[in-house]
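The chain below stands alone and is given as structure tokens, in the form predicted alone.
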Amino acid sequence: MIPEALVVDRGVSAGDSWLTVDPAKVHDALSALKDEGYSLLVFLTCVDHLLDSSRNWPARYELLYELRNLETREQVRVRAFVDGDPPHIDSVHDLFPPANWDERETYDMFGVVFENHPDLTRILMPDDWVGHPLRRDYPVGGEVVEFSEEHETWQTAPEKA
């Protein structure tokens, strides 16, 4: 059982178990869960709660780690909330090697810095790209799109006599 000192909150939502952990203890919490048999990191992602005032979020960014126990087929979602510009959290690539790619993607799209990551570089966007496209305050648009009123989008078949 994961030590309660690592858990801030816990619950079940739509049948899925979840835990909220202190971001400073995310590595310890995932290590304890791995020791319990949760050996597969299904995914790691981020949610930017910048414009969501419908709930009182503890921080702007919510990192989500979905773990699965392959023997019991149980899953648990681990949540950690971080703030900062840029936000920082410990890397878990040493516990779950596939996290390397997910952490790079989260860094690239949201700007979350994963401490002790071996190669925290962009993975989807060009190296000279400015900003993080999945942040809610990232400017959308800016490219001119040309439309033509004369362009026919639908052609009808000729009528038969």
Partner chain sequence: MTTEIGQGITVDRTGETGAFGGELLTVNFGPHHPSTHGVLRLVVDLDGEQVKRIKPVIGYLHTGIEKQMEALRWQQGVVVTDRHDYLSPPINNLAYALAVERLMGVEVPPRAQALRVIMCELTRLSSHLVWMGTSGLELGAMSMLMYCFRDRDTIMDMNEEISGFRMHTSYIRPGGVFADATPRFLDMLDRFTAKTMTKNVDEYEALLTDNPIWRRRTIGIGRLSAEDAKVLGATGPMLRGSGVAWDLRKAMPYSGYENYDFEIATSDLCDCYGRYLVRIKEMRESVKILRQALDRLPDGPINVDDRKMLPPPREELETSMEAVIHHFKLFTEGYSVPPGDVYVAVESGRGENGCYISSDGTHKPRRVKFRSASFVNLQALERMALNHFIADMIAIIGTADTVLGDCDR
Second form
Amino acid sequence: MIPEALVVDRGVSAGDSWLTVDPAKVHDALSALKDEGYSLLVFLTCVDHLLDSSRNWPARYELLYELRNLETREQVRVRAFVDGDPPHIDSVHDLFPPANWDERETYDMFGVVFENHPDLTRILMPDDWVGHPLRRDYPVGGEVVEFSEEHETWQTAPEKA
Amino acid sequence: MTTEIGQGITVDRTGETGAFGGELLTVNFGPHHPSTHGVLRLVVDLDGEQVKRIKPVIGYLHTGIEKQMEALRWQQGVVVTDRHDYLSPPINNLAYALAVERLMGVEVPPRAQALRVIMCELTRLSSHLVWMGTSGLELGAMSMLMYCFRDRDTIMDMNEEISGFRMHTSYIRPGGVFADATPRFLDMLDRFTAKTMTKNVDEYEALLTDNPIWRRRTIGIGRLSAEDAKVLGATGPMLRGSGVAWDLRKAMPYSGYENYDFEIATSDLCDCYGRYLVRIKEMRESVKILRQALDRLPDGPINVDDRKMLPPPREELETSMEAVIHHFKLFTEGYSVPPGDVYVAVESGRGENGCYISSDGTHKPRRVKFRSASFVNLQALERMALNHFIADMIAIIGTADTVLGDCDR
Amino acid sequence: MGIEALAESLGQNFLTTTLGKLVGWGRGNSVWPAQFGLACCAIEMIATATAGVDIGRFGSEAFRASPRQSDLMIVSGRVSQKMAPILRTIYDQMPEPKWVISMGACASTGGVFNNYALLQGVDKIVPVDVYIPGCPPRPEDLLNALMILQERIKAQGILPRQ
Ligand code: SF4
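Counterpart to the form predicted alone, namely the form predicted in complex with the partner chain:
Let's see the whole complex now, leading with the same chain.
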């Protein structure tokens, strides 16, 4: 069982159960869950909540770990909220080997730095790329096309990013 | 290590020696290489001809799909989902559509579910056919390419009949499907499942299963034990080829798969040949599912009856002002999805393709993440190819069936 | 042997043409594409080479793995920023004369992906001779493009490309 001390919050979203943990303890929490039987990390990603007024977010970046128990077929989503530029969090590649590339991708796309990662380099973008494309203040880019007013306004970054 | 080979002429060497006293040689393989199934690049350390280390370098097909989806409205996003795993477009559509539907709290009518299953299974067939054709080509069975693409073309014709498009059908959409099956489509499907495909799968087996060259090049090559496959997170034929009966269609059924009678194809061989057998078996099972879906195709609507999500039918537009308003709203600003997040996983030809959506309640997604099978399966490549000859690596990459569009998104 | 006797002995067996036409005819009917698949369009490119459509009828079935042996680059798919320098290298490695077909919406304009990751049109880095619209274009479209290209090659003869 995952110790209750590690859990900050829990709930259900559209049928998926989730729990929030303290970002400093994410490694402990995931290893507790792994011992509990959640042996597969389905994916790991990040959501940027910049200027999102729909809910109250504790921090800008939300790290997500989707875990699955292959025997009981249960899934749980672990959230951890981090702030800062760049945000830091512990790597979990030693618990779940597939996290290795997922973490590299998250670093590439969001600039989240995973501590103790063996090879934290860009994976999808060229090595000399500047910026982290999936952050919300990074423009979509491309070229301006006629009749796509929406696209153009979206390209300008929000006022205070 | 720098060695001087002549006066003032130096070369840099790794300085590592292999088992036979020779030097380890670092070779670049790809991204423009005929047998990497696209633009995969591998940096391989070789001891003689033996592979000692592999470092896959990906990203050469990075399309920015996830960012693009954030800039598109919910109903526009479907078009982009087609193009990420380009060998199984309807399956990607399905993952996205199911995720949006779960967030909206709607469920599509039974006929739509059956049509979705039909399209997914057709795509699985065509994906396996493309895999078999190209892998056959790489391992010296050129005729496979011709035969497999013949059947793929039949499937493309069916796609065209039902959706108007060969490859990227965008047929499955949040709220239902694009159009009802035409009588001609059902006819084609009937012929395809009853005669063409059953006969042709036998033909493929006759060409490959006992083919000595094919067996030599795949049996015992690229072993991946069940434990390793599980730890490395492999899914799809990679996992089933190692003897683990895990198929999302059975394990966590979606879109009414629980109503169909089929078996999970597995093989205990754990090697390239095992993966091949799994795919052949899966093709037979797909035909079985198609047959059942066709025989039991329920009547009824093909879309949810929700004017806030899908445009009203044409006839209604002429008589109802309300319908016109809904229509206008849908096509100028789209619909919005309640805040929340959801993850839906579906089984594609390559493994678990999932879609994670986070919505902030606006008419565009906050974040869409595709969990792609190729991305994870590719990480097992080093485990499989270690200590094999470089020529065997082709077989291993081939049977891993990575689609780089899926991997890089 | 007089000139008449020579003409006699050759009979009907010769034909006069300009060197340009001869070279154009030869080049046009043996265009060897580089085997260079990028994305979804590449699957349709493979389909063009198979029995149903059979690009071999137009002399282009010999897909070459090495750019050194090919005259035609079919850019079949989206070109990412990371791939662009490699694509240009491959183009530079091809011997003259060489031609480029930009297959599909992505290669021609970026297609549905108007974003940071893709090159918005491959014509930014290599000169393109024929564009094929479609996403993906049908195999027949590729054949049509090849035929258009052949007309051009034949008209060009031995003159260097403008
Ligand atoms: S044009 Fe369409 S089919 Fe071709 S590469 Fe682009 S998205 Fe794929």
